[in-house]
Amino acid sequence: MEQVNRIAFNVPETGQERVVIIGAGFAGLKLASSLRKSNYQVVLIDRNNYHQFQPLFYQVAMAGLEPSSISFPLRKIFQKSSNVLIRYAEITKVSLEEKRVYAELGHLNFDYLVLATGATTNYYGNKELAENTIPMKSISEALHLRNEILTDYEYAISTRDYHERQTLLDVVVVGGGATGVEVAGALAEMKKYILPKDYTELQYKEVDIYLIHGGKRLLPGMSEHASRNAEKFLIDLGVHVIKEKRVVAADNSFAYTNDGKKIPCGKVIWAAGIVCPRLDGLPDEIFGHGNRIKVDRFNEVPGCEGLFVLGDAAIMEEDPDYPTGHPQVAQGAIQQGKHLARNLKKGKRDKWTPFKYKDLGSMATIGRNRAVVDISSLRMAGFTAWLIWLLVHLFQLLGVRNRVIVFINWVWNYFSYDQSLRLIINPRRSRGPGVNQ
């Protein structure tokens, strides 16, 4: 077993205190970046060997961007950081008593453990919805959605029966948060601009896009001004917005709502909530609402010295301004990662400062020239808000190459109303030389 352990991680003992970070999302990546050239040995562990820019997943799903343009290899980020080690693994268990994390092949000891595991799709215990709807919390899921949409368009061309064709064309998006609103807007633009060009044999007016939201207004985390404008933009694009209704079941032909109605559709995109994953070995009492782990003002778990939690997975109930926890957005994760790094660099805990979240605003885009932005007391909607959204997301991307590619894609798409990325790529093993199917 000891030999397997060395194979699993092969992390050298340097005499430095070791900070093990699980998760290379916004929080984990910012913490690791801020600790480069520090006196700590940093081990960043993720089940992917790249960082993925979640706010633009929907553009990959709608064939607006290539997956590689919103991803960045972790090893490239830390090429010149000798104290930061990258390990490709999925952690299955944590032992706080032994100060170890376990993966399939072995274990790794730590002095400080930082959980930055993010959140995953929440189906609220409904197994049927988990099996029959399409989530979008990773690049692979975004690619799967793209394949499903384009494949159904191809099949719809050859389908004579109207009702069967509607099943292939109509889409239900569940959840009126930023992801749901942006996906619905992108689908509506694909219907308006792409179908008439690529699928001339289809009647694009046959395509119905539904956005179903359980609350009274869209974008509940933003201002009422943003909610009203987002709904108006969606309706102008032809999206059927249904509020105060919940999707309780789905199959290959219908989405079923809690008032007994059923909506014909072959695809249900689930963007109705998130929940944090649990690691075996962690005590039940540290978990709060949505499986978020309770932390103090230093992002440390009370009663578990050396265990820190950042980003979506953390709930800091001690902050009087956010008694139910900070917003589960990228900025919160980035700020927490940077702040924990500053404290760790100070060494002695009596020099540590408590975390204070700074709200930098919220925004969402609903197609070209349409976006909503809340920054402090400033409320904007329309073209100016859309430009702000573009600039903010462009400069948050990692790597000059990615920024240039995304910028070129956006400019080309803006003037041509077209993209060249509508490829159906289904991974499969080749059957042999010369065989393409």
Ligand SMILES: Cc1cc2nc3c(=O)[nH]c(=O)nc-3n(C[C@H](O)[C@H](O)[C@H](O)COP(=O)(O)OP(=O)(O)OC[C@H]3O[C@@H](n4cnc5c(N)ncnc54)[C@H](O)[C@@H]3O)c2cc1C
Second form
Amino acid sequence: MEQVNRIAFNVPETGQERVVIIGAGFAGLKLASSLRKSNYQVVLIDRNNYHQFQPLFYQVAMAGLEPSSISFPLRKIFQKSSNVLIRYAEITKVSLEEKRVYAELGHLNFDYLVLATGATTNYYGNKELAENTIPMKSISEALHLRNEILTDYEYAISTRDYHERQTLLDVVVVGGGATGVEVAGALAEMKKYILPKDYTELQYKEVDIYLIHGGKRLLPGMSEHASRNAEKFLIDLGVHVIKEKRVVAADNSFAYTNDGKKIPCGKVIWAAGIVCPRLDGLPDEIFGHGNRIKVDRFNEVPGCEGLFVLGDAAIMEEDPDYPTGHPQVAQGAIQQGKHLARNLKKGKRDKWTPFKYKDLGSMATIGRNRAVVDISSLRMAGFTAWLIWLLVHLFQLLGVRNRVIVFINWVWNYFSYDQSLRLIINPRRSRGPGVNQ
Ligand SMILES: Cc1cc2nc3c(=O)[nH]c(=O)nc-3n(C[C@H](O)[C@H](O)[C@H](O)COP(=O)(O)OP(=O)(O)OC[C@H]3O[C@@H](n4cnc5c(N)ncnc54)[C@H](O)[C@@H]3O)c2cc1C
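Same protein, different form: I have the form predicted alone, so give me the form predicted in complex with this ligand.
Expanding to the full complex; the earlier chain stays at the top.
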């Protein structure tokens, strides 16, 4: 029986210790690439056959970039790495006793298991919000958002009914973290530069963009300086910033806030929090806040030898500088992936060193020429911050081709004031002649 299931994953027995990594995001990918040419057999499993660069999702959603320019096929990265195998599968269950992971493909045994499964959108248990709002936590969700926005612009131009038009045009963005701020800023830029050119029959001033944030200040993970400036930039761009209010319900026509108000809008974009997905078979006691899995300074789960968790999915409360866990950002994931590889390559555990997070700063952009940057004690806002944001994101992207394409797109958009990718592409299969007649 075991043999059959192994064949399903078709991973050869090489006599090497096997490291199975679930998730090829920032953490899993860094770990796998750092274990290239090591003595381990590495099996990198992801439900997508590509790595996705989440910080630029909003540009895909706003039709500024194509999905392919911020995604990178996993097989291409490991073409020349004979000890790294890629498997395209969704892992559903883990058995720590059997040292196995399970998927539709069957099961696969491991010596070391690394969960780098990231996080997903948090609706805080509200099913209605999950159904009626638009998330942006994957490339396909970003594309869906792009289709919705562009389709609504097209429908808005075809209706004579003022209220219907307003519903199609007005948008509520929920959550004043980096994603919400960046999406609201990009929507405001579309309103300012694209609508007047492409949709001349629409009154672009009629378009209302709301950013609703539950906290006292936007960008709560950044400095007061960044929050203040981000809010000012958004207001300058015409965004209605509403703080200390929560969206508690939404339907096709309104977003409802906790103070009993309703805001007319046809689309609610949900960027109000994340939670980690749980795999079946893991003991309840290993989970901490937001379903993050508690790990020690070696990213190992206490009491579960050989089980490691990295990136967004991990919470390392033992780091005295971050008692509530490291920030869930790309740098944390990358650093942990690199560090675990270094430890694993050392072999004997007595040589392992504890992980120390190095804060390289945080930033967010709000339309063209405007960004906020906190690096150590340095606080910047405006054009220079925006240039830094551009450079950092460009260099973090995987692959020279992607960097060149993104760079050309940005230069083009900057000088032309025009994103040129406003195509509505809905996956649809032709059913062949005669079927629909
Ligand atoms: C819209 C957006 C904007 C962001 N902007 C920034 C930013 O500007 N700067 C910044 O530092 N951070 C940003 N972040 C956060 C950053 O992207 C995350 O912190 C980072 O991606 C975490 O890396 P990770 O490797 O832990 O998880 P992820 O990168 O999320 O990777 C998880 C991987 O696991 C796979 N996976 C999950 N479950 C399974 C399963 N059961 N089976 C198989 N595969 C599975 C997923 O497909 C995915 O590839 C942003 C996030 C989002 C969503």
